[in-house]
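Just the one chain here, the form predicted alone, laid out as structure tokens.
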Amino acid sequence: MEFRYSMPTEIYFGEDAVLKNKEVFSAIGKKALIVTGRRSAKINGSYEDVRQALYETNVEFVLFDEVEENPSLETIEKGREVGKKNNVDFVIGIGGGSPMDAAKAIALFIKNPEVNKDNIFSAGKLDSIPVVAVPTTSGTGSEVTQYSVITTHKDRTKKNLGQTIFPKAAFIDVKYTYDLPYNITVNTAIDAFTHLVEGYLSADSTFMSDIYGEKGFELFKYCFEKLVAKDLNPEFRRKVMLASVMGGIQIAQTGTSLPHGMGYPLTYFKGLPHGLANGVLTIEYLKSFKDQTKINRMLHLLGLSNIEELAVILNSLIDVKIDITEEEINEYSKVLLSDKRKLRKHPEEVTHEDIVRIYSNSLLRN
């Protein structure tokens, strides 16, 4: 048995994690750039907790609250200028995947002033200034991964920067998720589930990564029941957040696979939320496997007998109606097939016809 495992992020999970462990901030730096979206971090209390922790530990900070959903490289450059102007020495990302991914990218751009939106994907391996992550949704797992997925309008897609930017610390407090609307809760939970699925079935999965996937599926047995019943009680919030963290730890080892790569054009061109873009493709992705051994193990852990039972659950949570043509599907499939890095994670040979079939069976209505 051989495997490689790395999880350098210190995880603080629990109620009031930020304030109970506030000394972590002052150990990392003296002045922070706080990166958030425009509203949610102020509403759910996460920004106030971080602000208070920084005040009590004498850490200065400046706020950059202009991160949009699926942040662009233009936003990253703007955040970098704010950070450089104010001489920050670390970055705190507060929010869902967009602010946390943006925080990682901004930290990288601050450390490397020669990098810009035009050369980042050919810049080679780079370091960043330290990053701290405070998630306020249960789905992305970005608080425990090295990935920073950013929208590149030049390439008309979302793309991982290709750098290793693990947060130094992650403060995970489920109280920030209590007031999330049902639709956002579903979208982000489906994202977490697809991380577990794709990481578990990845060609790079190992004994160690599978531990997190399998424990995550056990948690989702409960989470799916509550999502379907629309019973979003505190226990559900705790378990879905824990499953999200486990999914993040797993894909930090394995990466994601076909549904994520196929989902990016659905988000960029069709405006489909990231979690739904992955989720709507998942059932056909699972059916495409010739070897169903690990899929059957996954279904057992979910308390299900077959893929059709999982399809019933996902169909009750996901109602995707988008206008898409066979020509668009063919084009998206060609683009995916041209990127061998995205295909390498899939453990079986995949053809253009396979990708088209997954898209078509998932999205085209008779």
Ligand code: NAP
Given for the second form:
Amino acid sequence: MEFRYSMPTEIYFGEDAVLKNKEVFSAIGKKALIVTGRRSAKINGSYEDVRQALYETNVEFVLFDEVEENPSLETIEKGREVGKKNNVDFVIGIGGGSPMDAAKAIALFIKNPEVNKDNIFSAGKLDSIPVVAVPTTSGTGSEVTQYSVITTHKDRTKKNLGQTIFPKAAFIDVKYTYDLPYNITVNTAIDAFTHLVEGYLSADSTFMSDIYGEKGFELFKYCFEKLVAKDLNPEFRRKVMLASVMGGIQIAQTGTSLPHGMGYPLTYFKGLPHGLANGVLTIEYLKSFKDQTKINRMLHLLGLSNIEELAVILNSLIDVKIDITEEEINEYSKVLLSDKRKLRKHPEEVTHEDIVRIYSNSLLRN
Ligand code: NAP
Ligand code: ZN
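Since the one above is the form predicted alone, can you give the form predicted in complex with the named molecule too?
Next comes the full complex, this chain leading.
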């Protein structure tokens, strides 16, 4: 057996994690750029906690609260300008995956003034200034991954920057998610679930990464029941956040696989939220495996007997109706087939026809 395992992010999980560990901020820097979306961080208490922690530890800060969903490279450049002008020495991302990913990208852009939206994907390996992450959704796991997924309008898609930007610290307090609306709770939980699935079935999965996957499936047994019953109590919020963190630690080792690669054009061209874009493809992706051994183990941990039972759960949570043509499916499939790194994550041989079948059976059913 051979594996490499690294998870450099310091995780502070629990009630009032930000305020109880406020000295972590002052140990990292003297002036922070806080990166958030437009509204939610100011409503769910996360921004206020961070603001107070910084105030009490004499860390100055400036706020950049213009991150949109699926943030663009243009927004990253704008955030860099604010950070540069104010001489910040670290970045705090508060929010869902969009502000956390933006915070990572902005931290990298601040450190490397020569980088811009036109040359970032051809740049070599780069450093960033330190990043701290405070998640307010339970889904992306971005607080414990090195990835930063950004929209590039030039390439008309979303892409991982291809850099390694692990947050130095992640403060995870589920109370910020208590008022997350049902639809966003579902979309983001399904994102976490697809991370667990794709990481577990990845060609790069290892003994270590499987531990997180299997623990995550155990948590999802409970989380699916609660999601279906629309009973989003604090215990559910805690477990789905833990599952999301498990998924993040796992994909930090394995990466994601076919559904994520196939989901990006569904988000870019059809506006599907990230979690749904992957989730709608998951059942057909699972059915495409010739070797079902690990899938059966996963189903067992979820308390299910077969893929159809999982399909019933996902179908009750996901209602995706998009207009898509066979030509578009053909085009998206070609693009995915050219992404050798994504394909390499799939442990079995995969053809153009396989990808078309997964898209078609998932999206052209009616
Ligand atoms: P998001 O795009 O960050 O946020 C979605 C919506 O939820 C926004 O309207 C946001 O409002 C709102 N929101 C966030 N927290 C809330 C709260 N506590 N209460 C109420 N509303 C809240 O959604 P996400 O699914 O978390 O992130 C998706 C992004 O993450 C995608 O770009 C995806 O590609 C990326 N991603 C990254 C990784 C990684 O490892 N780096 C993994 C998976 C996905 P505001 O805008 O007002 O904040
Ligand atoms: Zn994802």
